[in-house]
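A single chain comes next, written as structure tokens; it is the form predicted on its own.
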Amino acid sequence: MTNREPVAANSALPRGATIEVDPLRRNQRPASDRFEPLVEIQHLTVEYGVGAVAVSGFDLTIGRGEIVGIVGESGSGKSTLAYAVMRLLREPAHIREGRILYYQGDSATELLAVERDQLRALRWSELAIVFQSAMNALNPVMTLHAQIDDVLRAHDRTLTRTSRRERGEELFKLVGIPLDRLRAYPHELSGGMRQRALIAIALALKPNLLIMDEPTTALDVVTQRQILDELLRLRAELGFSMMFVTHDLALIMDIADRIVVMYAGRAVEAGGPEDLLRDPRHPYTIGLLNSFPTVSGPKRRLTGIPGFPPNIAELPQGCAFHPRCDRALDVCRQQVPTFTVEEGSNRGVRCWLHGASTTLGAEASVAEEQCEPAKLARNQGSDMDRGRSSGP
């Protein structure tokens, strides 16, 4: 398979070059209140062909050994950005603009402006993924041994052929495969175990940073479950960070640090699982919250999302969601509202309705006490929670 090698348009690094870092910036920039900076998105936008924004002025910072979820329905450029840190994007995708930062003690390797080969050297060493589909992420003609072999191979010469194979039947123990299957093919494993060989394969060289693209969305909740429970076992056990690109909310619920909430290539929310769970701020979170069903508690209504996500060659003027939205004021089909952070925490949100000016903040109060939606999701933490005691 053949990539495009996008370059960020405002870069002023030369090929190849990592940068010094401040160490007074850098601690003013924590990805949160635990975890040391990783990798450091900036402003980030990614285009496919002319004028269809995928991302948009996009900005994260992920800490050592931390999950930060990013969620979102199909088409919110979470998977767009997810390739775009490894570099994986495909014609006509590109980028226009933004950085990437990789740190490495005291020093960042900006991943956007790195030749060829070191970026081969930095993936799989440093930065791996996981795909979606395991069926079509694995080779259909190699035993699951080869496959890991190839890896292993491809990416680290100093290895001779029997530390390969123990590797090999190491990554399988840890990912809890009976070695047995090493000499399987794709198809004769279960979904689950298909799952955990790409699991497997992305640890082989020990990465720092896991990306997990929608890697349960084919598995049944059981096995959802399984992996899930797998994954934190890992991090803890290897301490490697995760960005776990999902549509499922309930799902990164349970697993994430953080959370980031996108719609139409933007962050429009992010902070705690809680924080999201207990009190939404943005109209579009409320809507996926409300848009599956407690396990427990009374029956209610579930009020989802009206209208489709718009497409990103046309979006509307102004907030992207106000079409969509119920509590749609004047400002929002004017203007982008910026992302406003709310101080000495990480919760963050994009909404005219928070943070607005002493003009727009009657209109904003009837708003939202009108908004049926946002009485719902306040009453979601409770059943959820009720869920969660009650549970097997």
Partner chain sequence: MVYLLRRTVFYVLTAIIALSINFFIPRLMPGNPIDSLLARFSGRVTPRTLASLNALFGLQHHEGLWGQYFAYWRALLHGNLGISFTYFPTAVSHVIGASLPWTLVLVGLCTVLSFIVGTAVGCIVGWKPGSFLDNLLPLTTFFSSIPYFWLGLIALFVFSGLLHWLPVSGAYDSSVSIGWTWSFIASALDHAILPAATLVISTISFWLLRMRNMMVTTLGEDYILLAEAKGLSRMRIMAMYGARNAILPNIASFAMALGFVVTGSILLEVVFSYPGIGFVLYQAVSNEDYPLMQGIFLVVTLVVLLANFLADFCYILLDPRARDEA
Second form
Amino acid sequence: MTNREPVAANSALPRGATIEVDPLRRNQRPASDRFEPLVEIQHLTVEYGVGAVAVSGFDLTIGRGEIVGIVGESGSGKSTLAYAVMRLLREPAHIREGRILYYQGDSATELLAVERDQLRALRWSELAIVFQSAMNALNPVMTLHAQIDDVLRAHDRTLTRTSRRERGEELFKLVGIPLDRLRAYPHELSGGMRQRALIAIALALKPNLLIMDEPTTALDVVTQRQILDELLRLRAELGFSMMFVTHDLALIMDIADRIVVMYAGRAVEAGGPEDLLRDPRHPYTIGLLNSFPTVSGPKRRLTGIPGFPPNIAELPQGCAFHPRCDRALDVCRQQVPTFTVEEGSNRGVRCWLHGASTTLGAEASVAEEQCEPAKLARNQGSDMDRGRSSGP
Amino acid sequence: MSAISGGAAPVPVGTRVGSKKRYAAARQSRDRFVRFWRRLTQSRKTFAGLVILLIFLLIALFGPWIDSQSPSAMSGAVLQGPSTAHWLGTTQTGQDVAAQLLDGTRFTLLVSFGAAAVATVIALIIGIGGGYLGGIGGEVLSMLSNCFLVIPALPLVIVLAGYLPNKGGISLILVLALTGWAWGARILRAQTLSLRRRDFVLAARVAGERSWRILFSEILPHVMPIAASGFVFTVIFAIVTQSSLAFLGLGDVTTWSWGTMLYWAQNNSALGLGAWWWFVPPGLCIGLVGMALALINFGIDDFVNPRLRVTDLRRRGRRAARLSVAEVLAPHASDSAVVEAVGK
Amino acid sequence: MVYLLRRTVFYVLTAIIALSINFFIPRLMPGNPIDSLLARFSGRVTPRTLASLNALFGLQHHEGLWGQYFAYWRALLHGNLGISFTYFPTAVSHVIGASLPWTLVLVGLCTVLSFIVGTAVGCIVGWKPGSFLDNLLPLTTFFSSIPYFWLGLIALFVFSGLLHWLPVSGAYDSSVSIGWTWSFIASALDHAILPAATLVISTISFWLLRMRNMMVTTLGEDYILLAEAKGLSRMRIMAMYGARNAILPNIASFAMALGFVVTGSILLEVVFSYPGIGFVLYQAVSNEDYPLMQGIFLVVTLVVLLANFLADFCYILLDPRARDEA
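So the form predicted on its own is up there; where is the form predicted in complex with its partner chain?
Complete assembly follows, chain above in first position.
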């Protein structure tokens, strides 16, 4: 364990550090003097069939070694986003527009444009994913070693059988599974062990970005804790970035460097965990915070959010949250607010209550224009073929 | 489906279940049926199957009015090919093939649907009973259906039919039902087992609902698509087996059915005489009805196993948009569990 | 191992039930067809033969049902299935012994071939649902619904009747004698082409459709998505992650399919006058030869049970979960 001074992974991140979530954990972040982008998602829009927009004009840059949490209710598009980055979307989901840039040294690769062979080479060696349910994500008829072995062999034909076995043992040691379990089949392991095995497989090729799709949701709290600690230790050791998708705001506050709150396919608020905890701005974020008790934060009344998330095929006009928002204005019912970034920080919010109309960032406004609901509706019926070509 | 499982909230033990809930349950099962029907008719394949089947059912009902000739009446026109007088030609004794075909449709369909209905009732009792009872009783019932599943049906039917003194419709129905229920019982058992563990059934049990009420109001509506699929499958089995029996001369050769037509055609060596119009139509009808039923089963399969639906989504982009993402992204775990259990 | 043991017990029990059904059917049927039938033969059979028939069909009513039941089992365990009336005075076991190999080779090989080809094609069709091949599926349901014997009739009509390409009936030419000679093998193959082709065409769509559906279901699994994310080759995903899992229920449902295959091939042999067990069963039925009918039911059931057992064994080899099942 290293014990460095807390250094922001993102230089723009203000670190007031009055409400510390867990100072010990913070210390494990690898040192990096400046924000170095690894993945840049530009204006990503994912659609199901025609007209059901699951992710809408999404922008996000993930830095090297950074943990970015994506939080939202089920149906908010957060998992779709994770799958889109891996290009794992299935019919009828398809990417309508946007770019995903992957930075390697000085050059960047457009993930959505690469050919199949190049994509295959990039997958797992650069980006890996951990699914929610390890029971379903592991092939039931192959031993765990065989499932590590085949990814090693697929990406490096020169590896010998012995070296692949050694790598498998190394990985199991890394995530804390007894080595004899390498010969086991998935059904022979406990839930926590299976999830660890899945993480071991994900780390097989030392990827730079680990996408976590609710990796601990199916586990009990103790195991969840252990695995999260393990992940933070591994991150400190190996220096990968994480895009951590979850519905659990409390959990993500604990481990993320930066959090994006999603609602109905859009980012509604972004910022560091302390910012969100201390000064949440979007009514939805406030609602989320009021839905669970915090140990370290100020006392709040637990209220939850009335109503249900909208069906993405029939989004309400204007701000998608307005039917559930007790502070909704007239403008909220008519126009989608823009995502407004606070000057000189990485805080941003998409809400009419927080100056969406006045402080338009130039880029944000252009981006916003392109995904007006009316425009989407007009394009209906003509895009079925586009989905076929852009799907994985 | 999740909408239904959410319907039965845990009720404190001892609470009397009022008529309100009964009404709600009835409405739920009706909504379910409506959705089931809509899903069936949405698919082009299933729709085609329903249309073909409907045509045959109409023939079975009104067949004798379409062609007024008697199927058994002999005439001087022997072994003639299709003509305006005899749409499908004549047999070696000058009987009208079309009349036989129309008349035979009624008996064939009556016996097949009758046998399938009896078999489905047996399957429901043994399958759901075995799945819901559990314990030794359940094991015995499951063992029984597995036994009947592996014992080859036709030799058994042949032996049974060989000893039967009366080979009429009723005994044929019973023989076919007796040999055709096992498959349905097995899949119904698998479905019941998975339903038993679902929240709404557990809630009903905790609430102190009587077993038979749980069976009728909670389990039965949910196994209906599976039972329907089993029924359709058994009709195919009954048509083919019945025709095979008749072809071997083990049925009542004086009653007209598609099988007896083939029997007479074979016995009078229609093949050697080149009288294709004699043996082609009955087999074609068997195939067409079988195909119609199989197409209907496609629709039921799609309903039971939502993953198979993806194909349709691709073709109908607009409709896909109306589905919620959750429905597309997360295929109902419980349903796929059934598929696995059925497979085993 | 536990699984295998359980299956063994199951098959033994099933065999006992099947044989008991065989015992009870003639006794529970109204009237006694055997009585009248045996009366016809009473002068021609030796007392010993009559005694064995009595044991098998329970003519000595004074013995009581249980006594008859044990006598029946005793006779079976000695391999005594009675005397065939059709092929009088040949023993039933002998008649079956002569016809069974023909059926085993023809039906066995065709079933295996159909399973392999159907599964492979189904796997490919299921890999890309909605493709060109997928649109042919409704057609395959037609082929799986028509009775095999009718397809056989059509095949005979076209290829033997109209085109004269292939022989009409039998398993080999009567001019050649049975043996490992080229002329015999060629003749046997010539005679087997039509029934074999009919059988394969009739059964293949069943496997194809099932495999296609299982493949589509399997492709929705997370582990397929993970395999794709891992950057494995398409072949590897399709074979080791898709087909390898999709085939399991297919093997498990072998029992159901086998029933259909047996049914179909019995009639197919009648159509082609192929001297296998189905053809002999037809002869037995036509001549009201009850001992032969029952003997064939018994043997067919045992063979089917054995085939199921082999399928179970394959299942255990392929599914690690079945191996550990307690």
